[in-house]
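Encoded as structure tokens, the following chain is the form predicted alone, with no partner shown.
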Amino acid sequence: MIAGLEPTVALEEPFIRVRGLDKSFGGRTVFAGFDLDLPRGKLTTIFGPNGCGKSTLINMLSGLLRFDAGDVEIGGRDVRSARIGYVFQNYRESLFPWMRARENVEYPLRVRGVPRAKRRERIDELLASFEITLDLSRHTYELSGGQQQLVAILRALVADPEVLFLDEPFSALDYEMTLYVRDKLQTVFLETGLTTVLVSHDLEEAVYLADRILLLSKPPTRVVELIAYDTLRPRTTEIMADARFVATKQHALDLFRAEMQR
């Protein structure tokens, strides 16, 4: 342990409960018995070793992918009750391309049956509120791929989730995109407060990111530790210097090489 980190999170009153969660592929077991509890308010990052089941426990969690067994709920609720926004890691093929990047965007709305004006309306306001210059009359073959992927997350913030999934966000982006996406989702976390979950398979930007970094265990897969950085937002690359990420970053890959060799 290095001194000066208390990497274990306090006890929180849970806004996304797990208990029991059990998930197989093809006789290979993943989860067994698997419980989680996220705090409200939190950006949450997901690390782990490959095929540990990232990916896999955000599309239980998010209602996309039946498990075996166990429960799920949000806000007290079942998680098929909640509402969910969810940016996929493939931002390209969840995007309609017959469409222009507002209707996209508006879809949530138009499958509701919000009235159109009401949907220009919310709409104009995400993209006030964000400080986001997009062309939105614009196919969304036709925008660079940071573009797309904001087309995206604005997407899934249109409806009012009361949870945000983010499935590595920035794995099909060049670096410029990258900091610039990263950039705008921390605005929409300090604007919203929106409880988030995002997966990454990049232990700095986990940290970086994150409020809660949540370390997963090879398969049977079991939480190795939820670990606790709360610091001033918005963040910038300075903080990459500071003592407490590069201790943070530190404790997580100790973690992380401790599991890989057990």
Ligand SMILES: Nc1ncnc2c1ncn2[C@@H]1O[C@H](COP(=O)(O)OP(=O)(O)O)[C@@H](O)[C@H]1O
Contents of the next structure:
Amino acid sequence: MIAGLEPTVALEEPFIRVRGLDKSFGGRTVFAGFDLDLPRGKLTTIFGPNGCGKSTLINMLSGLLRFDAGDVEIGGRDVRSARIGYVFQNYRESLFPWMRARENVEYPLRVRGVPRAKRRERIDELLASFEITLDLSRHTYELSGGQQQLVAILRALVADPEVLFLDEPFSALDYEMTLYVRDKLQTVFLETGLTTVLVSHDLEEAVYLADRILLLSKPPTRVVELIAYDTLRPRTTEIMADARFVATKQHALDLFRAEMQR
Ligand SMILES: Nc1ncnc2c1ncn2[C@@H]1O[C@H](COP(=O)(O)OP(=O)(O)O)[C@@H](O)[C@H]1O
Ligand SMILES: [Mg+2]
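Mind pulling up the form predicted together with the ligand next to the form predicted alone we just looked at?
Every component of the complex follows; first up is the chain already shown.
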């Protein structure tokens, strides 16, 4: 590589470090000897062909799914001892319908034995810092889809995770709600600087939200490229017409097309 032309990505100290990861389902290999480094305090989006293993990957990175071989470290420690927040694709299946919204958000604190007054304090602090107005006394099924996904995001944040993982968190929302929840997520990221990893099946969204776009191949899955997109935040939809946005998206699309034709 020519001196001075190394991508910035290679210079960052990894926070999430994956080495030699293997994962098969019923004899079908999805990951074999997979390596990955992701930086601290950045928002990385994961994009790739349908079925390439995006969900499988973040499930392994968050300690929800066992892998066959390899190592996953977060902040230099085994993933099993890391504090993880996880937001599922489908809020309907992930929230507890018999609980009120507040009880859902509190749940991770309650299982840790945090007293009621402290739980209240923490939730009020979260709502205020992200400027979220929500009637938490309602049952989750009384809330709109976007509000339910916000409850799921708050629940993932309440115990102060080291990494926040989200698997296609907007895919069950209509467009208006998607824009709203995306903006809230950006606020969360700006306020906390939390290392965030978000799977998206929408390339425009993947670039819009990202500091880094992790482009994956078809299985057996490898990293096609970890693309840097270092535009200032908060971003608004106007940047989608910006030359750097367009060029980054086009670059990712070219790589994706080449990968599909392979
Ligand atoms: N629990 C499972 N049992 C069997 N096969 C699975 C399971 N989970 C994922 N797979 C397979 O692994 C591959 C990657 O799946 P997934 O991670 O869901 O892809 P993506 O999220 O990128 O669409 C797919 O071929 C899928 O069918
Ligand atoms: Mg998936």
